[in-house]
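This document opens with one chain alone, in structure tokens, the form predicted on its own.
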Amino acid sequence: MMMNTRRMMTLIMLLTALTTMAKGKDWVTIQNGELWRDTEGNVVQAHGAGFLQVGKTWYMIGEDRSKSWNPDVNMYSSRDLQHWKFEGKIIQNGVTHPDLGKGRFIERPKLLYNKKTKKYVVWCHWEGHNYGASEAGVFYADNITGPYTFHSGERPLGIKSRDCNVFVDDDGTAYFISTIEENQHLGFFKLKDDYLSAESCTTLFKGKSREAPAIVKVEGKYYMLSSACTGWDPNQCKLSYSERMTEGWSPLENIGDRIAYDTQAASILTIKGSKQTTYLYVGDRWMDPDLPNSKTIIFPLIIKDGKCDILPAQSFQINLKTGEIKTP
């Protein structure tokens, strides 16, 4: 009898144990400050990132700047923000299009799924020489993982478009949203129902040059983080809301510290977790100490009732499953 209870006693803890485990399974730690690497020990080259979630995995894009100048678009895949898998050059240099490499170069890619067509599609900064081209360039593919083909560089609706983001609000409308006619504005321009091209624009924000728009919307709210134009350098990020995408947004006020924790905005994290929503924010921390080894750093955004606040966590731990945070 004693040892059948020694052996119960022994089983419920080793239970204990493993359960214990599995849920401690759940929790994924972010450390900030250094070069991420992918599953095969290369270090992760997808600045200025795009994210698309499909099921429970993460897709990420992003400038390759292992060359510094002309990069790449490179593709990883992560089920845990953690871990992630090179999936490949989706946008290669004289690959997808002669030009590129050239005379020709991308900035900030990002990521659509559209549920029409069912075919994803990539709008980017698509430039040449000295910033003159000011042009946005699409490209699109039936699988996440491409190839990709190119399907237009040029002017949306002919206006002078440079750094930019994306936007699908929930009845699936999509926006690209840039800095425009030399930075001085930004330009919201609502996409056709292929996310292929513009059909109109709203200009906003007029004689503000702002750049790095990052969108989520919240509560029926749209927040709106973004930067001054000071090239590599760090500057005052600042928030703006509305309760429409395309008029009222309130004015600009400071969010974060004056150089936002050294980092510029370059995407928006929905995690919808069984007890909670939780948004992260990704940015880049730029020449660091180079182009090339920038790091990509995401810190929790705490949002409601029009405020938003950056929570500069140096690590912290998420649940991907329940959406919950525990930070230092």
The other form holds:
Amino acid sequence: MMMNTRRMMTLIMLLTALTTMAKGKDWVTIQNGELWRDTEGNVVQAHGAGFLQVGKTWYMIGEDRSKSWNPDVNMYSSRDLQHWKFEGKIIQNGVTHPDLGKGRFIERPKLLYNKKTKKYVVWCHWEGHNYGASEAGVFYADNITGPYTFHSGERPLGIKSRDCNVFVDDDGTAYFISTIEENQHLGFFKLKDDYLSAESCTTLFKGKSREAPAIVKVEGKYYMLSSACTGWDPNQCKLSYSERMTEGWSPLENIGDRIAYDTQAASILTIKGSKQTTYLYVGDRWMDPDLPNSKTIIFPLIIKDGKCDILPAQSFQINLKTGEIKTP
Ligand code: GAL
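Just the form predicted on its own so far, so send over the form predicted together with ligand GAL.
Now the complete complex, all chains and molecules, led by this one.
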């Protein structure tokens, strides 16, 4: 049956509207400065966040500081970095380990996936009274959402270790990077194949007292952001880069303003879109002594022609499909 012109026009208009809506949906606005709410309307608690992308879904883990100085580790998932679904507490005081919450606490949990063992692995700062323990905690699970089993809590290779992050290279080699020996240097711990322990450590940035390290690799070059050690107070973020992971790092240089726009680095995300790859700086705006109200802040990290800068946008739009960003 022939469709009359009017019905045809209506159909075309409807299809155009739907396509525009679908396209519009690909753009999300990241608004900085407020506490995030999860899809249930609860405040998101994921400080010192670590991320892992599985297919189109981003998983975020972080410190739940809502009730205690001894944070549980919360997990959230999102497909657009804006709507976060609470997946549960993957590490919980008194449940995952008997000492956790009783003199033991976790900071800066980071998530890895080991392709060989098919296990999800969490590395974190595993601490005790007055930051004296200076240890790293390792947990693993068969499923990303857990349950996670405690593997170890100790000084990696016997080395005192505090603020930390992880980095997985293109060939699957994983590193645990942490502030070592009473906040003096950075230890680049190469992990064993199963990612559950360290096999070697290269001491870098000797005597530079850097912490909150976050590394990203762009076109074969490694970029590292880090802060100075001033507790919960923000300070100058510094950048260093290298062609190789465990040597050749450039002298530290300032990036951003003198207090890193009131943040401290937690992670760097790589958004591989169909048109471009975009990098996002994720930092904590700590609210000491009101730590539960600390904000998670996301800024575009502009890495181009070997240069790197943080764009301190109060809000910006990102298209997770194409990787494009729009800033005001
Ligand atoms: C910061 C560190 C945080 C936390 C805090 C305690 O320097 O980045 O993760 O350990 O000190 O004062």
